[in-house]
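The chain below stands alone and is given in structure tokens; this is the form predicted alone.
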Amino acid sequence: MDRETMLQEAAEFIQERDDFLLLTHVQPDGDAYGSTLGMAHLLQTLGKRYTIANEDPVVDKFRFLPMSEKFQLSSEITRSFSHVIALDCGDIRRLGESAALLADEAEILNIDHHKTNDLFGRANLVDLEAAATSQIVFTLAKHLELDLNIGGAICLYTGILTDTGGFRYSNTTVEVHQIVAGLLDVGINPFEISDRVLESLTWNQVQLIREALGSLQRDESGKVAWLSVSRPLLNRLGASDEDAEGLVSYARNVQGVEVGILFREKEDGSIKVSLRSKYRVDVGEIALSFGGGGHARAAGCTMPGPAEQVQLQVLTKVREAIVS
């Protein structure tokens, strides 16, 4: 289905319904927050009622986003919803506990840009060429002929900024720059947003970076690098899972490395695997083979421990991809 047809179906889904539940994936990132709150601003402009839920509380780094206080914990909501907009979710499992809020016959508008998206919605606005789901929400706003207010512009800019790595990743296209120019015209302060979400570090993060880099390794080819973060390390430093975000870049950014990997132990003993590649390896396919997903250059999955076994399995698959 072409983009214009999908945009029209998404527009009709919103215009013909009310009382929406807005959901994004568990442990939201910048694009998840940005696209969800950007959509909330659109619905507010249209005079639509909405509820925003997630199983995880909003992390401190993104509390500056306008209307972030409207996020509710899904465990505290006692009703179900028939009209749902899912943003930045490759499949319905990524909704986590929030999926329990869907009524039996719930209709879903699925807005996403992941290549692993399985088109789980009644209507699907899935653009695999988009750098971020926030980019798609911007395009939908234009299709609906809605003017963005500064709050919505801040949210969508944040989503695009984070999913393009500060406009450094290969998904930064001409269209991305054109959309960002439109967001700047609304009057946002790009420096302030970049400083908050890309530059600022908590002291716990600094301590974690210092210790995690001690685990950084390369394989014999020099094309694969990885580091590990154990649960005891996080607990000892008083660091959170959020503090570990971004560590994978230290592995990927080593000169000569094609794939960087972060292995992070979760509270239940499972291992969160974050994969990043530079030019050639499709880490989305690797993550998909382990039950995860993502993009060609950035993806992830969660695997049952122990950590040593997970590392062996993932490194084997990555090396196979590099030599193939």
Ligand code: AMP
The other form holds:
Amino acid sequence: MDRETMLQEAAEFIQERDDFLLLTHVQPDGDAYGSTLGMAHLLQTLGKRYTIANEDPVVDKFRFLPMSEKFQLSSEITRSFSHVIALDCGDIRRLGESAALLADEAEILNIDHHKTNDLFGRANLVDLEAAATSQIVFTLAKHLELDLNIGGAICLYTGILTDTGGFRYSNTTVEVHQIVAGLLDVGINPFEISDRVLESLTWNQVQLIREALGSLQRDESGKVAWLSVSRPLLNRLGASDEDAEGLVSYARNVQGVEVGILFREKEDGSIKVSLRSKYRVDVGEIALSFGGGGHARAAGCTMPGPAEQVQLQVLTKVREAIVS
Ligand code: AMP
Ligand code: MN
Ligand code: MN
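Form predicted alone already given; the form predicted together with this ligand follows:
So here's everything in the complex, that chain up top.
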């Protein structure tokens, strides 16, 4: 389906309904928060009612986002919803526990940019070319002929900024810059946002970088590098799962490396695998084959431990992809 048709279907989905539940993926990143709150600003402008839920509380770093206080814990919501907007989720499993809030016949509008998106919505606004789901929400606002207020612009800018790695990743296109120019026009302060979301590290994060770099290894070819973060390490430092965000780039950024990997032990002993590639390897396909998903250059999956076995499985698959 072409973009205009998808935009029109999404616009009608919103215009013809009210009382929406806005959901994004578990352990939200900047684009998850930004696109969800950007959509909340649009619904507010349209005079529609909405509820925002996630299984996790909003992390400190993103509490500056206007209306972030509207996020509710899904475990504390006692009703169900018939109209759902899912943002930045490639498949329904990414909703985690929040999926329990869907009524039996719930209609879903799926707004996303993941290569592995399985079109789980009643309406699907899925654009694999978009750098961020926040970019798609901007395009939808234009399609609805809505003016963005400053709050909405801050949220969408944050999503685009984080998913493009500060306009450095290969998903940074002419259109991204054009949209961002439109967001700056609304009057946001881009320095303040990048300072908060890209340039600030908590003390725990720096301690974790120091320790995690001790685990950095690469294979004989020099094309694959990886880091491991164990639960005892996180516990010792008092670091959270979010503190490990961004570590994978140390593996990917090593000269000559095509695929960088982070293996992080979760509380339940399962292993979260983050994959990043530079030019060639489709890590989205690799993550998908292990039950996860993502994009061609950034993807992830969660696998049952033990860590050594997960490392072996993932490294074997990655090496196969590199030689093929
Ligand atoms: P991460 O490594 O968690 O930063 O994720 C990189 C990309 O892969 C993001 O776009 C995520 O949405 C996606 N991703 C990460 N983990 C999963 C998963 N378990 N299932 C599907 N997609 C994932
Ligand atoms: Mn995301
Ligand atoms: Mn995204």
